[in-house]
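Just one chain follows, in the form predicted on its own, and it is written as structure tokens.
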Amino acid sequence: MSNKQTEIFFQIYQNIPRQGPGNFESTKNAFLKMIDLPEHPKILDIGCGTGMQTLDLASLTNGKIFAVDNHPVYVDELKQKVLQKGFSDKIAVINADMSALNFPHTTFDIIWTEGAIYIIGFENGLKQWRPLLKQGGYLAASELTWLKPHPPSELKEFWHVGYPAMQSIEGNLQIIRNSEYKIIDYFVLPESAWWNYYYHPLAERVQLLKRHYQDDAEALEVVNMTQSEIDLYQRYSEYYGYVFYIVQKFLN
């Protein structure tokens, strides 16, 4: 992607409720799998985007949330939401790179990442972030996952380019075991988690940008790829989805 196309990519996702599939029910379901948490857990929300799930977490816990994203516009937007919601004491928003997090080891009771671990890679994220967890701490990650074998060729080709490291559920469970975590639970996000706060507003944004960039082939390439992604999910959602994996750092 050129610099211009990267700018267009962020423009597509700016000011929509979520930057990936998810909903309150799924966030709550994953959070409730974590037992014996301290009264005020320390939570690291990695790749928080504009923070819909961050605010949901804040409504579910008395803990302190450190929300991290490397895109300044998302960070600024979340900071405004935190002020508006009166969550300044519960949420600290930090502009930082998920691959170079500057926190001491064993700081957090929970690491949370919805739809973002793919950026660094599922296995790499699990291993790289593990030292930041306290012993017995939890990690919850939603990850794009194959749900059925033998996907149609156009779907397979699209994701071979878009996310070639995508695994099946069993493939991800094996990665979790190899990364020295205990598997607590996992579940597939419902299709509504893709549409309500993500693909429906994203599709509206795409139509606006198609008209805006109708004479700009470089920009349209990014816009049309986003439209293709939406169309493929509409046709083939039985073959892939987001799976929430809830895991725990082994006790020594």
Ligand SMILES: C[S@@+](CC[C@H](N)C(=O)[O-])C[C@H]1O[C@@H](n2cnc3c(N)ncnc32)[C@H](O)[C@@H]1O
The other form holds:
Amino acid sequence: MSNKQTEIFFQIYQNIPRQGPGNFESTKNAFLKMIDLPEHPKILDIGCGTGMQTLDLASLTNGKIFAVDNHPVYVDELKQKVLQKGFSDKIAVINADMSALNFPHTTFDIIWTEGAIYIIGFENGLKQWRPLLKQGGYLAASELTWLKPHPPSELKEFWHVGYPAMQSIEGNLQIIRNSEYKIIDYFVLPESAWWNYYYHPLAERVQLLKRHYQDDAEALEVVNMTQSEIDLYQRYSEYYGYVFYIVQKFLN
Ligand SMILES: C[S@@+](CC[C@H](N)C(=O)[O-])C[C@H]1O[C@@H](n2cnc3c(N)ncnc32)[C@H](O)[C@@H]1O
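Provide the structure of the form predicted together with the ligand, given the form predicted on its own shown above.
Below is the whole assembly, all chains and molecules, this chain first.
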């Protein structure tokens, strides 16, 4: 992507409630799988974006959340929300790179990451972040996953370019076992978690920007790419989805 296209990309996502599929019920469902937590767990939310799940988590726990993202605009937006909601004691928002996190080992009871682990790779994330967890600490990650074999070729080709490392559920469970975690549970996010806070508002934005950039081929390329992604999900959602994986660092 050129610099201009990166700008267009962020314009598409500006003020969309989320930057990936998810909803409160899924965040809650994953959180409730974690038993025997301390009264005030320390939670690291990686790739928090504008923080819908960060704020949802804050409503579910008495713990302290460290929300990390490397996009300054998202970080500032979440900082504002935290102030407005009076969550300053509960949530610290930090501008940092997920592949160079500067926390001491065994700091966290929970690592949370919705729609963001793919950025450094599912396996890489599980392995790199493991030392940050206490023994018996949990990691909850939602990850784009193949749900059915033999996807239609246009779908396969799109994701072969967009996310070639995408695995089946069984593929990811194997990665989890190889990375020295115990599988606690996993579930597929409902389709409404894609539409309500993500693809519906994104589709409206795309329509607007298509008109705005009608004579600008470079910008339109990015806008049309987002449209194609939404169209493919509309047609082929049975083949892939977001899966929440809840795992626990081995007690050894
Ligand atoms: C798909 S969005 C998910 C955001 C949010 N968790 C949600 O579900 O709405 C991925 C997020 O990861 C952030 N990100 C991308 N690369 C990153 C990096 N190297 N370090 C930290 N955050 C990163 C992006 O800015 C974006 O907010």
